[in-house]
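One chain is shown next in structure tokens, namely the form predicted alone.
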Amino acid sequence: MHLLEAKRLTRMFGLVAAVKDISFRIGDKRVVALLGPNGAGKTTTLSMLAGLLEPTAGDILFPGLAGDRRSWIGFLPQIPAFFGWMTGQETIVMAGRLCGLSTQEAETRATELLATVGLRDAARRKVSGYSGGMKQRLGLAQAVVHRPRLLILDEPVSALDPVGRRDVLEMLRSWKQEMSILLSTHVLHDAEQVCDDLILLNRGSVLEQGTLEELQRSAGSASIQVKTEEGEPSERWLNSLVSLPGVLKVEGDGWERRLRTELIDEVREKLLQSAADHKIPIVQFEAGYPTLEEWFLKAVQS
């Protein structure tokens, strides 16, 4: 079941096509990352979905939902702007009232959300005294004040320190139980931690899309990284791994090797069994598919 479907979206700015004929779907209660280098069309795409820009061509469909889509969409721009003379509490109450909440509902929701985003102690302070990271947190609170069905976030962790990034990822995991989330980000590690699906844009077009696992598999063969303690038995064993059934290629030297394979489960089992049989002291062992960064670089540079 999908919540949103974009069909052949195009957005022109004069003679320049910022987005060209892109199509994708967003599932219900899924976290989806919109990835791409600077100028790929991410912000333009998010602005069209949020109703801030009209597509030059194409359709945005929300099956099963009727009326103005902005009433059940939450949106956080990359650089949120607020009235500096208002307090954090007043800002969220105002956002709630604009979204149709009663005064009491807005007050209750503001208190709850400011605590959730880590601004409980700053709720009565004027926003003009907030840091960039605090404004980003405030923006997250205003974006979900009306419990939207779709939350759209443009670079939501760009102004946050590592602790703030961790907190936001935890919030997204929690909010995913209630809504779908579409976010753009340059922080690939964060996308890898929290997202179910990925859409890669480059020069206004969709290069690839799918689940994280599907796209990592498409980036190339799986690999197993193994490191042993030093010693002559370890050296002989490491040099013999090239002949292990299922291994396509062995990379590395010293006491560390990376084995490329299309049969990761079988090779992992044989490798561990061989190490046990030869009493090889393993100090590091990792098995998996290419990282999101490896997939991203391969797709953009191809």
Second form
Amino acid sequence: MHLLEAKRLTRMFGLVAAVKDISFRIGDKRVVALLGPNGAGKTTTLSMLAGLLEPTAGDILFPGLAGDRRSWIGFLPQIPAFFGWMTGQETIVMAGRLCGLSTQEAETRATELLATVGLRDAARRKVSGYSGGMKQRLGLAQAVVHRPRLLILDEPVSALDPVGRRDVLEMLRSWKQEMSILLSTHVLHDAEQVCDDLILLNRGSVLEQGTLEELQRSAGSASIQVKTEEGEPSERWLNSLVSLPGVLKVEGDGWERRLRTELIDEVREKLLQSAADHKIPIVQFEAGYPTLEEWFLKAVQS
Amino acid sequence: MNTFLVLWKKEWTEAVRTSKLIWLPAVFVLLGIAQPVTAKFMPDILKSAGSLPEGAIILIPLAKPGEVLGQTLGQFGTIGVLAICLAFMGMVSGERRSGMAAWILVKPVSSLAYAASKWAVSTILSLGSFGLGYAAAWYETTALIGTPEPGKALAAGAAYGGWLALIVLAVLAAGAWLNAPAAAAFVPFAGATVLQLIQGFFPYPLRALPSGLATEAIASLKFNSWPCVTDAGWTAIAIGALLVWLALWGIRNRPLRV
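For comparison with the form predicted alone, provide the form predicted together with its partner chain.
And the full complex, kicking off with our chain again.
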């Protein structure tokens, strides 16, 4: 059962289409990454889902959830904004109250969440004195105060240092038990770590979508990379690799080759066997599917 | 209703913590006190400041109490209106600029509750400051010059309050459409000034302009008559309704800074 369905969403700014005709579904309790280079339409898409921008055309459906969809959504914008004159505690309480919690509930939830995001000591301080990382944590806390079904995060980790980034990813992993999370990012490594599904946007259109594994497999044939020590036997051996059965294509030069293949297991076995037979000094050997980064670059550039 | 109360409380706390609650009434009270004092001591001020020849006789008839109150309203119409525009210019446009409007409106909050909370607080604050300033002017006038007629003074004050309430609405509507807070302050201030100016040239034929509320309030105090603002009142209500609609439309359509 999916939680949200976007059908043929389009958003124009004047004559320019920031997002054109995109459709996707978000499953219940899935973590979905919206990937894409800058200007791909990620923020526009998220703003439409959050109800901040009206789509020029298309529908956003929450099957099974009635009423104002904003009640089911928690949102963290790219640059989280706060009232500098409020304290952290007051900010979360106000967010909770606006989402319909009672004063009592909001207070309890605020204390609990500020501890979760590591701001317990700063709870009574004015937000204007918070650092960028603290504001990001506060932003996360206010986004989940009402236990939303869908948490939308616009670039939640891009502005953080490695420690903050790890903490945020940890929090996302634990919140994943309770809600679906949709996040936009261009840090592919993070996407790989927490996400179940990926949606790749470029110039306002969906290029590809699917689970992490599906997409990596579709990104092209598996490949084996092999590097040898310099020497005449190595050179002869490397040049003979094209004729190995199952190899589709050989790329690279010097003492390094990349073999594309559909039959990775067989080719790997034959390659190692042949290297052993010929006593080839291998220095590096890597087999696998293309990394997310290769896939990303390939998809965006094509 | 619930969200309205939360936002209403937030607006008050903000007014307190950004000292708006102090300086806006202070401006009006100062203006209210200054005018009767100037009116009373003008001959002395001129005598000590001007390099007049020995033996020059200055004869300025002491203004009537109502006239002084009217002059105070004239001061409110320039500096007071400017203060109101500056105080509330950022209420919508500033929040949109900083992203706070989006922060509030992604939560299940209606744009009506958002606009209404801002309108209620800014109107109460403006009219409260005006009331304090007007009361201060009344007190000083009574102490220095004489007691104005209470009923007529109240009627003129009410008419003038209507004009200020309309300006507050204009500031909110401008803020809903203009991204720069300075522009949101300038447009209503310039509008109010121009209206008051052209009405000064043809007070009677243009009596239906909303600024007629202000002009008539001042005139009625000066001539000790009852303010007659029926036409101006109706136009003010019509324009007020239009501004409410503009403000709501702007907030609903442009929560983001795009």
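Note that the rigid core is defined as the largest set of C-alphas that superpose within 1.5 Å between two forms. This structure is a prediction, so every number in the text was calculated from the model and none was measured. Numbering follows the first chain given and starts at 1.
At a 2 Å cut-off on C-alpha positions, does Ser274 qualify as shifted between the two forms after fitting the rigid core?
True for Ser274: a C-alpha shift of 2 Å or more.
Aligning on the rigid core, do we see the C-alpha of Arg70 shift 2 angstroms or more between the two forms?
The answer is no, as the C-alpha of Arg70 shifts between the two forms by less than 2 Å after core alignment.
Taking the rigid core as reference, does Asp59 move its C-alpha 2 Å or further between the two forms?
No, Asp59 moves less than 2 Å.
What is the magnitude, in angstrom, of the C-alpha shift at Ser240 between the two forms when the rigid core serves as the superposition reference?
It moves 9.9 Å at the C-alpha.
Give me the C-alpha shift of Val226 between the two forms, core superposed, in Å.
Displacement of the alpha carbon, after core fit: 7.5 Å.
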